[in-house]
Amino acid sequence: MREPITGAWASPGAHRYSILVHGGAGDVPPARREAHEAGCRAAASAGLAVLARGGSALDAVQAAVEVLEDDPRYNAGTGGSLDEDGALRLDACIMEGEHLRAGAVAVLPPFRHPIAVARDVLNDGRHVLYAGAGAERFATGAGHAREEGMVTDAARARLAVVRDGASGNWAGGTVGAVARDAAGHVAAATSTGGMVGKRSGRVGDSPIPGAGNYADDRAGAASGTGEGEGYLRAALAARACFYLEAGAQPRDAAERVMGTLHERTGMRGGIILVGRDGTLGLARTTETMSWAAAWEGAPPSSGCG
């Protein structure tokens, strides 16, 4: 049986260039979750003001989910989750719909943006993910610097709790873009610390291109947050948007895969869409994921609980 939706959005019609982001699934305490939602409306007015002087979609995405990498109230960049031995493990895609470029790293230690070392990547285009060392050496190729002062007091906390026994979802998690610009190219963005204490060298679902994060200027674009390893089993971003491109409404390919993770592999998340014709949409199954939507000649809305 398919558990229920809990929480879903679209906006209104087609827009010539527009952007979504989102804060995470999970279960914000109601007193946290306008300070989520008002992060989530920083990065979406950044994106926006990509977009509104004519920048791409790519760029966009990128200038948004740094935002979010910044913020400690998500599992990003600086306060992303601890694994197993203590250490910050970070994992970020960035894609873009035109000719499907990509760019992922995965198991990076502390760089203060992981999606600007994922657009290296997709820039320089030899490969498409690197990995713990390996990531690290082309970071510091590409003119990226260690950080130090990324793992924060919340972040141990949480590992403490989890090492006392309890689950090793939180509130906060995965953030994500996704995007079209006034040329009609779409493009996502994905960044995380994945699971708090997660085994040493695991890698989830966020820079793996098809499972949490995807773009494809015939369909769509999506970015997920959830439970990775059933957006890894599922191809859940690559599922959506070939539902987008089948002529699904973006709210509806939402609902979608997200009964389909349900339904199939017993795990819950949110996604956040953008058709090719600008729509956005977003269904969650998890008691909250904060998110904020922007488009041409309106303000920002944003949504939580």
Given for the second form:
There are 2 protein chains.
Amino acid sequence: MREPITGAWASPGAHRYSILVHGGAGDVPPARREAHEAGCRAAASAGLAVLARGGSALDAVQAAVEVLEDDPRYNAGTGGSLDEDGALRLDACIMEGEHLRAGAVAVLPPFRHPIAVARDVLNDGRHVLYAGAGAERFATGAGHAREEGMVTDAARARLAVVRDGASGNWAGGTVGAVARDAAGHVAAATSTGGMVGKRSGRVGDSPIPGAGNYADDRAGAASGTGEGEGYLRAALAARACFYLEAGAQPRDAAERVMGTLHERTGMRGGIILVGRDGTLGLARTTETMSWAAAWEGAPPSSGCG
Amino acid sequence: MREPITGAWASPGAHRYSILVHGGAGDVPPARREAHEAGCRAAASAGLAVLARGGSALDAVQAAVEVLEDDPRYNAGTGGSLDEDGALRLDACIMEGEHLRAGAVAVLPPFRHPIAVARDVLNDGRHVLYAGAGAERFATGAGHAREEGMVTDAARARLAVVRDGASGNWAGGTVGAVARDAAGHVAAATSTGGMVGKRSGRVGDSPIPGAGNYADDRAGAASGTGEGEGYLRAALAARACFYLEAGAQPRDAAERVMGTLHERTGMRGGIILVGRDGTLGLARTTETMSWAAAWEGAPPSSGCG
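For comparison with the form predicted on its own, kindly provide the form predicted in complex with a further copy of the same chain.
Now the complete complex, all chains and molecules, led by this one.
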């Protein structure tokens, strides 16, 4: 394992269809790791069910991420981290690799499934990314309704700790998924509440194609989690996909870009990748990253440690 | 020249310091092309003056872009295109290649120099990108004041034409600059009003590191102009820099990514590049792209069409 990589994993080879899900790079205490893994397994299973019935990678990653957005343990959707004003403002991106179509929302107020709003942006096709009040206008116009009750006591407590100066801003817990379907197409989806106590209007890497999320059938697909400013500055998801396109195996590409992130920005995180042949791989430079993988004809794999 | 490239140019070789400026890919009528070139020459001269006195590439690209933001002929700052509500909402990004530091604002209401706000985001260092109301809050906190009088009659007329359905949304005219300084560092800056009649909250490629703007001392620097959704989807500025890092000459890398943009998204535009050795290059797939270049010991070059 290369310095400063703290963990890595790869699936045993090419798969006709496959999915890899993460519940965020960070520092999950040992007592909670099994629960974090279990949530990722549930998400991977939801995605695998889509793939097993011949569904698209795009539908599979959306289904997986919606499971995690509903789970308050993760920093996405319900339970997402709060900004400096105590507001829940959500970022999400979804992308498919055949035509490079992408949809994303940033600084979105509480809607149950930001990834579903991003999917509607992709389907609509007029623009790729909406932020703030315009993102809310798009979501409402697409038939989504603002939700109450998405701000949890745990999220309020995390913000209080950051405001007291007892902790840094980065809580981890961004969620994401990458998949390849039986037709050979790849997709990626990523969703987050962002940094705890982030300044108003801050856009992280998760909603940005090429930073925290990317998909290209000629390369593969990527979803990142970590100190988002570094992912933006290093164009990390695009960088990982360029390495895949040049022939790197997913685990090697993941280790390489996490090394680049560390070397060039001093920042940490993790990334999950699927190659165009369905091979899965991941690497992290954090204490933990919860993840689960599933593919045709094998029981799910998972980890958080 | 490769299909579908409509124009390309390269400087004669490596330069100790150099700058290349664009005034946007689009379709400038022949009668206005000399004026568009002249504005770019003024911007390149402002940047060259910074470089000639030993200033940084970062300061040079900011100085060049500020000249074009003040010029109402270009779609950036004063005279920028209006959104569907008739509002001026501005996007800008600036980035340096030594430490990959970047600053950006999106959906920013009228401030005279969005690129100067982006520079303050970079200098502040807490986040990379702010959008909408949060971007305005950051700008005000950094000492910038909202401006009156930045909406021009020409911008209102362009919006009326689009609303009448007599023209598409894409007006061209985004501005940008790339430079290398005598210390060997590169930088890029890009600023725009975005598409005419864009939906509220739409974020284009210009404020996104890796999409419309990128800089990395190991590769070079890039500024794009064109149909921004395609630049986001193709991670075009990052893609160009990866080709430079792999050894491509700037003009070749520019032609290659404009080909990728066309092939994968069907969209058009232009891109300017500087290699790490100061070589300049550009390519476009549009009718025109105004540009001007300057480097140590040579009179400025320019073109538009």
